[in-house]
Structures are given as C-alpha cells and as structure tokens.
Amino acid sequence: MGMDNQAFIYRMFSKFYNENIDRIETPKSIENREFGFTIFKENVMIRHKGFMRAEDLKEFIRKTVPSNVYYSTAYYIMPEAKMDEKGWLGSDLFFDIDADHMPTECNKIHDTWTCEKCGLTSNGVTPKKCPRCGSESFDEKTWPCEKCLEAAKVETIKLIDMLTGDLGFSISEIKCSFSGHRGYHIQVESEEILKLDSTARKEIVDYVTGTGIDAIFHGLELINYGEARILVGPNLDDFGWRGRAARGTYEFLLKATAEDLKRLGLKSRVINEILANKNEILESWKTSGPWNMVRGLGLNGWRKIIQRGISLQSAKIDTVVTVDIHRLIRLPGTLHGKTGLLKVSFPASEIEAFDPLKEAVAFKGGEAKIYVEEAPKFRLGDEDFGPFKKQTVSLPLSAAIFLLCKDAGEVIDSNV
C-alpha cells in the first residue's frame, strides 16, 4: 500500500473516530478485558492493554487511530499481565462464521491467492499448502459479495436456531454482529458458560457442526416386526439432531439430482427408483417416513443419505475460534482495516432482515478520485460499483475507502 493511500485512510479513520466515538460499544466488565490494536504505520499488533473505563478506551482510540481494534472474549484479573499471569476468570462463548471458510460458487470468480514463495496464483479458497512448492504463506485477495454474505447469514441463522432450540439459550443472551468483512460473529454472555474450558467448548463445536453425529444413534434402525424386519428412522418434528437429520434428509432429497445421489455411492437402480418416486417419498414423511419405500435401499444406503442431510443442517463455523478461551475479537462500532466498513452489532432476532452492506457503511458524504488496478463488481448501500480494471474513477467516499483498504488502487484526489 502506497504511503499516500495509508495517510489518506488514516486521516479518514481519524475523522470518523472523532465524529463517531460513541458508536464504539464497550464490552461488559471492561476492566477485566484485554485489548489489542493494529497500528497503521508499523502494521504491528499492540496487545495486553487494559482500560478501567469506557472513556479511557475511547480516548486511546481517538488518539492512536488504530486500523483494527480487538478485545478478549475472556475476563482476567490482570488483563495487562503476561498470558500466564493474567488470572483467567472465564470467557464468553464465541462463534465466528466467515465466507472465507465456505466454498461458495462466487469465490471461484472473485477471490485469488498468490504463493509468497514461488508466485503461483489461482482463484477460489486458499489451499493449506502451495501445490507447487509446499509453502504455507499466501497473499490473499478476498471480496465480500452478496452471495458470500448470504451464505454466511444462512449458517448464522442455523447456529442461532441450535443455540436457542437445542442448547436452551434465550435469544436475549445471544449477541450478533457483522464482522465488517465477510462474516458474522455470535457471542453468548451467560453465567453458565463462563467457566467452560476448551474441551467443553469443543463439545459444543462438535454439536453445532454435526461432527460425529451418525443416523444409527439418531433413530435409524432395523426392528423385527412379526416375521418381517422393517427400517425405522427419525421424524421431521423430533427434537435435537434426530429432527435435524430428518429435515436435512428431506431438504436433500427435495433437490437431489442423479449426480448428487451417485456421489453417495448408491447403485443406479436405486437412484432411478428414488428419482421416480420422489414425490411419494417426500409425502411419506407425513405418516411413517420413507424408510421402506425404495427397493434395494437398506440401512447402509439410508445412512449415507442421512449423513448428507446432517451436513446440510450443520453450522459451518471457524472451529478454532470457539475453542480458544484467550481469543481477541473485533470490537463492535470500530472500523475494519481491510474494508473501512464497521463491525455492527444487532439483536439476534433481526438477522433475517439485516443488510450488512447497508448497515456497515461508515463513511457518508464526500467523494474521492482513485486509480483502480482491478476490482470485481460490488455493492455498498443501494449502489453497485465496478467491475474496474486499470481505470481512474470518482467514487463516493465509502466505495473509495473500501477499494483503498483492499489495496486495489491509489488515491489521486479527494474533496474531504
């Protein structure tokens, strides 16, 4: 990023914090939280900071103008001490849902990665290791688009549904926010979970991701019925994963093509039978379910189909984040250094209608002239911009800052 770009973004962030410092949300028990910041110039992380009062935190942000602001999900006796001397008191339960971890249709188009060692570059989700030289460090360019954000929202809705429906949290204990980039954060502040260690949190992770859930333990079994043996399975309205497994199976069969069924390793005769009787199979759930309707489809075949249904019902979260009881997370009401968008929190009950690309726009008014190297089409607020390639454009400030934060261009001139 050119120095001029950085100086410009710094100036805009500074102006924003001066005018909107009260949009910053102070976490509860601020005096027990650790804070971290990335600073524009050195791009280094300052952490192990503590603040006694909201005013002190806001003053620090106004003075230093960080590119990113984080706080700990954990509560400590001494937040400023070294890690092993902080005195851990407990942590909120935190989930991160990010389009970066989901292979969506669109990221093949607009996301690219380049190996920092050998320069190999390609589209889509970044691999763990470079297929050419085995290096693990990449330069990534990811873009938030409607489809990615919609995919992340669907997963977030599934997660909220599990937290309230299965795990018994009330919707008022669940805090929801848009990360300012491509995902959502869910936080549960509740006495019950405060003291849970990493292992216990791993159990919660396994539950919401459907890890280790097998139809055999959730209602699918062969029972002797007089002389015959019949197959029984879970119902759509069963509780917990039984119902979820059934609903996922229904959802899968509703849309399944021959290709989808073939991928599960089913024989073509069985596949044809399923497709020919699709309507009857879907209807049968109103009575005893479809388990004995398809000739040649027994316990193992159904088990494979239900497994696919389970994966559709599971929530795709970044599992590492939830298990880490010392995690730093972005502070709501602060700007995201890679987009210039806000991290915005909202009641979990409003997730369906929430529009991140509208609610998270921080910079209103003003415009800037920038040279754009390359950028896909994107929306901010009610306007669409791009695609751009090697061209100079005048844009509203929010769109210009977005592209500059993404390192996709150079600032030429602005009226701010």
Given for the second form:
Amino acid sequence: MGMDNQAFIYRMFSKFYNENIDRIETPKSIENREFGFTIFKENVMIRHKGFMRAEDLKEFIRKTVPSNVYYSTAYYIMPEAKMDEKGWLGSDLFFDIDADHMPTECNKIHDTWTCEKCGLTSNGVTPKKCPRCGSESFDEKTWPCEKCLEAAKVETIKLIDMLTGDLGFSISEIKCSFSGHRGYHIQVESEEILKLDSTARKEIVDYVTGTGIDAIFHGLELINYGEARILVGPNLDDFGWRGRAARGTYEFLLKATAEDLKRLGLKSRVINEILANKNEILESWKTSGPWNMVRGLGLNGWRKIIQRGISLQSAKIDTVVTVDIHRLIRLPGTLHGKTGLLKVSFPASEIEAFDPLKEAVAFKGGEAKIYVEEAPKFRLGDEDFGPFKKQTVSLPLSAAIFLLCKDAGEVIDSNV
Amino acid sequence: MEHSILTLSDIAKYPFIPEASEYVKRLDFRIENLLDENYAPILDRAEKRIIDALTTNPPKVSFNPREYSEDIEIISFPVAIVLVSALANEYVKKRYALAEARRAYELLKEESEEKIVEVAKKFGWRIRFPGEKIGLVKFDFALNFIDYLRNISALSHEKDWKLVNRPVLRGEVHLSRHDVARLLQEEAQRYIEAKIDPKARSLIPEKIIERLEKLRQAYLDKMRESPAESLASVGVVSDAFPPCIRQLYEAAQSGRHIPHVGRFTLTSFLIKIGMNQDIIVDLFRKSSDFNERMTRYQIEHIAGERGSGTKYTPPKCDTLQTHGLCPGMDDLCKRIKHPLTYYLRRTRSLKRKAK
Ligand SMILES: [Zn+2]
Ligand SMILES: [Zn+2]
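Since the one above is the form predicted on its own, can you give the form predicted together with its partner chain too?
Expanding to the full complex; the earlier chain stays at the top.
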C-alpha cells in the first residue's frame, strides 16, 4: 500500500481551499445561517455552527479542511443554539433534483450495491430488500454519468419553467447549481416565501410534481352541444398545468404502445382504435382536440390517459427536502467529499448549455498514479477515462481524486 | 382613508377591518362605558354575537341591519372579542371566530368585485379582478399564489383547493368570486382568533365579569370543556403521569416547541391511556406551528388508523434517555422500564389511597 488515501485527499482539499477560498459563495445573511461540516477523520457531522462574517467562515474552512460543507436554508436568530431554541425566522425555498430519484436510460447499471449483511453485490438500482437475505441495509456506490446528469437536467428545466411561468418568480431570483455529484439544486431566495410553513411548501411540492392533480379541474368535461353531450379538454397552448396536461398527453400518445395503453385499464377495442387512428388523433390537437374521436373512450378513459401525460410533465424532485424547513444543504463553491467535484452555481437561464462535468472540475493540472479496483467509463472536462478494472494508471489529478473519493482505488504516487 | 369605497354600512358588515377600529376610536369608546345604561344595547348585541356562535350550527353570527344600528354593530364586535377573551375557553374562541368569519363569507359573496377586492386588501392580499376567461370558465379574480397558500391549509385536503388543481399563471391563482369569499373567511377567522387574548380579562369591570359568568352558566352545555378539565372525565389521571410525560404535557399546554420524538412519545402515550383524539388535538393547539390537519393526521397514524395500521407504543425509558427526554428519575421510575408501566402502577396506588 502506498500513501494513505484519506491523507492524500485531505492534502489536496487543503491545497484547493488555500488557493481558491474566494470561490466559496457566502450565503445571504450569513449571521443567521446554521453551518454543518463533516470532517475527514471522524466522518461525523458537526452541526450548529455559526459565523458572523464571510472571512470567519472561509478561515474556518481553510483551517479545518472539511470533507463536506453545509449550511441551512433557514435563517435563525441564534444559529448555534439547540434546534428548538434557534428561533426560526424563515427559510429559502429549496429543491433537490437527484438522479437517484428518477428512472434513467442507463438504468444506473454503473451503480453497484452490496448487502451489508450477506455481502451480495449487484449492478443497477439498489433494491428495497436484499433478494438473498432480506436485509435492508446496503453499501451503495453511485456514479455521476452523462445520461443520469442529463435526466436530472431535464427535470430541473421543467422545474424552472414552473417556478417562472406559473409561480411568477423572476429567473434572476432562482439560484441554480450543480450539486457536485448526481444532480442539481434550485434555490429561491425571495422575501415572499421566507415565512411559508411546511404545509404551504408541501402544496408547492405537489404543484411541481403534479401530485393530486385531476384533469377534471383542467378543462376536461362533458358539455351540452345542441342536443348532444360532447367532451372538451385542455389545449396544447393553454397556460399552467392545463397546457402541460395537454402537451403531456400528446407526448404520451405519440409513443404509446398497446402495452402502455393496456396498463391504463383500457379495453382492447378502444386501444386498437387509438392505435389505428394515431395520426388523426395527434393531428386533431391543431383544432378541437381528440376528445370525441375514439368511440368507447369517454371522460374517465381520457382522465387516465391525461394522468399519464401529466407524469411526463411533472418535475421529479426529492419531495422531502423542500418541505423540510430546517434542512442543511451543500455550500456552493465547496468540494463534494464523495467526488472531489465542486458545487457550482450558474444562472438558471444558462442551464441548457451548462456542462456539469466540465464546470465542476476543481483540480487543474497535476497528475497522480493510482491503483483502480473497478470503475465504469466516465468523463471529466473534455477527457474520457476508463473503464478500469484492477489496474494501475496515471491520471490527471481531478480524475484521480474523483476515483479516490469514490473509494474505487488507492493512491500510489503523485507529483503534487 | 378618503379614497376608500367602504361605507359605514360596509364597516358594520365587516367589523374586523381597520376602519372599524378607527371608527370605535373616534367615538372614544372605552370598556368602562358599558356600565352606563345608555350602552346597554351594545353589551346586549355583543352577548348576542357570542350566543349566536354557540347556538347555531354550523356557527354563524346573525346579520340584521334593521334590528341593529351601524354604531351598535360596529362597537359590539370589539366588545364581543373582549368578552370571549375573558371566557378563556379555547373552544368558544374557535367557535366564535368561525361564526364571525362565516357571517363575513355569506355577505362577501354578494358584494361587487370592487368591494371584495377592497376588503381583501385590508388583509394585505395582492389581488385584482381581470375577469379573464380560461377555457369555458370565467374567473373574476387573480390572487397572488402566496396569499392563496396562506389561506388554504384548512381546505387543501379537498382536491379542488389544491394549488395543482387551480389555474396558476405568473404567480397568480385565478379564482371565482365564491372562492375569494371563502378564502377571506379563512383569513378573517385567523385574524379574529389572534385578537382573542385571555389577558384581556383583567381590563374588564367586575360587573361585566359577573354578567359573563351568568352567560357561562346558561350555555355551559354548549361550551365544551378545555383539555385539563375533561381529562378526569375520560378517566385520565394526570397526577399519575411519569416525569417525562408530565414535562412534555406541560410543554404542549404552554405552546413550547417539542421535538418530533417528544411529540411522538406524548401522543402515543395519551392514546394508549385512552385519551380522546379531539382532546389531544386541542392540546397541541397552542404550538406556534400548529396545523390541525397535520396534527390529526399524525394522531390517527400513531393510533393505527392510517398507513400500515400499526398502533404505536411510546418508547421505553432507556430510549427516552437517549433522546434526552427523561428529566430525571423519581423512586417509581427506578423500578420500571416503561412510562406506561409507571402510569398503571401510579393510578392503581392513587386509587387505593382514595379509598
Ligand atoms: Zn443480503
Ligand atoms: Zn447513468
């Protein structure tokens, strides 16, 4: 065994903070925020820290070199007091979009899990229960892959659209950042939302995730038309969830297979008619919509189809995080202890072009020789690496630290 | 206030708006005036407001402009608030606030758009009436979504009040006249509840307190008891609480913050010893983050009426110690391992003593 991994990572983090301390973004009203840190050696969370000035915080980080730095979305009178004595003043509105919470094209085959009880190891999404022994605790190794990050970005864009178009926040009020691992953070620091309680935040969560939504409140209804009863529904260009429901339905029908429609509980005659008239149905959105085109498909059938469309349009966020008004979140401009990547903020308007695996690279220059146990193919900056299995390689410092932080190898030598 | 379109009769309809208290101030009315024979109609009307709240179902204070002059209507409202405050009964407070708010709702529904907006703005609402058509439905009003969220916490278990089922555009929720009136009812109810302060009792002349006691006697059956009084009637012996539960119970009563584990411990304990769920809900009412729906949900969950159906038991003594919820042991504590055991033993020995 060569150098001690942890000592090496610590030394590199320390060097980074010494040279880049001003990349740390001081949160608004720093004196009212609670800070938390994890330390390399003990790997325990130190909470309830407070700082009066940005310089104090930076000095602390430079001296302590934490493996992770967090701060509260909440503002407190006394951030260092015990939880129930802090004196809550309000909280920013915060959203966490993480690839862990969404189905992805790569099916997360790059991720591995190991049962802590019986040692069973496999690839893909971690099961709820170990298929061999039934245990529920696992050791997980997850990787930030291009596809996963792209999926998270798509959800983030949907969320930003709802926050601006529907809820009326200006794009400049929305702080957007890459988490440094597998997702994005969205933070709204608006005077208006500070005092919202968990119940009100839950309503916002339900709004962006489309939870509890029903098409009958968004234009789907039977009306009298002369002698007849006809069905009307939302249009593609309607605003808010109304339009989203229509666009989601269009998107769903465009790709829907017989199997997809069967899962909605539709009768096979109806399914056949939908599939046979797919083009006409899609075409009909230009005029009055498809609501009366399929015989045997009435209000309740459409309601189920629209529901599928809605789930395509909803933003998959971690619902627990937004409702928690005492949450600690990673501080922008600090390093992620599991990747050595930076949490970086960027203007929400530039998300489409944002390349997380480039912008979040913290360590520039330098090389390290490491032994890699196992790692999937990954990209950092403009360079691809791996896959590696039981081999010794010389890598740019950023890639080496990334693998070491992931606990996928051992450091042998370094020129830094 | 020159540019306000609200007339004296409007103020009489909505006596909780600032114009009403300014009007009362201008009249130089003081609570001592009530001892004066000339003010008897005001005291009578104030009392009637409270009686209305207690005797109608659903509760609603009457509106009868032919019977009561505007002056009486306007002044009797703050007087009724003082009287309800002095009654110091949580149930009457809630019921009275609801009854006044429901009266306002019924009246608001019939008002012009301009008047509804005027009243809403008294509560700081950001509201306008664009009269836009969305699909086939015409929505008269557009309300800032934060103002909307502040007022639906008691309503959002109904699907149609959920934000996600409303037309929302650029920060505004589009609403019908009926909906705006209903949300104003919520706002008014909270506002009136906040005005009711038990400390007001000390300001009231003795003679009026006497009259209030008569009112209390006359409607005793209508005023449900407060949690402390009713404990005994359902067989709960608060004297037998172990020190940990007593501490949590007192914290809840005085509205102090209780961490999650503490709430869970207290609630599961009270359910186990057979306390009525409504009384447990009332117990948490003073907490600053009280939310009836959430509280009820949690209680039902712990009682096993929701979710997995598990009926939860309070944690053992050593778990409570780990969470810092054990304030120190007394003699009995040293001989038991569970707060429920403590309670059972103590109730038994108290009963023996009573005999
Ligand atoms: Zn196992
Ligand atoms: Zn992936």
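Everything numeric here is computed off the predicted structure, so don't read it as measured data. Only the largest set of C-alpha atoms that superpose within 1.5 Å between the two forms is called the rigid core. Residue numbers count along the first chain shown, from 1.
Once both forms are overlaid on the rigid core, the distance between the two CA positions of Thr199 between the two forms is under 2 angstroms. With the core held fixed, the Cα of Cys130 is displaced between the two forms by 2 Å or more. The rigid-core alignment places the CA of Thr121 2 Å or more apart between the two forms.
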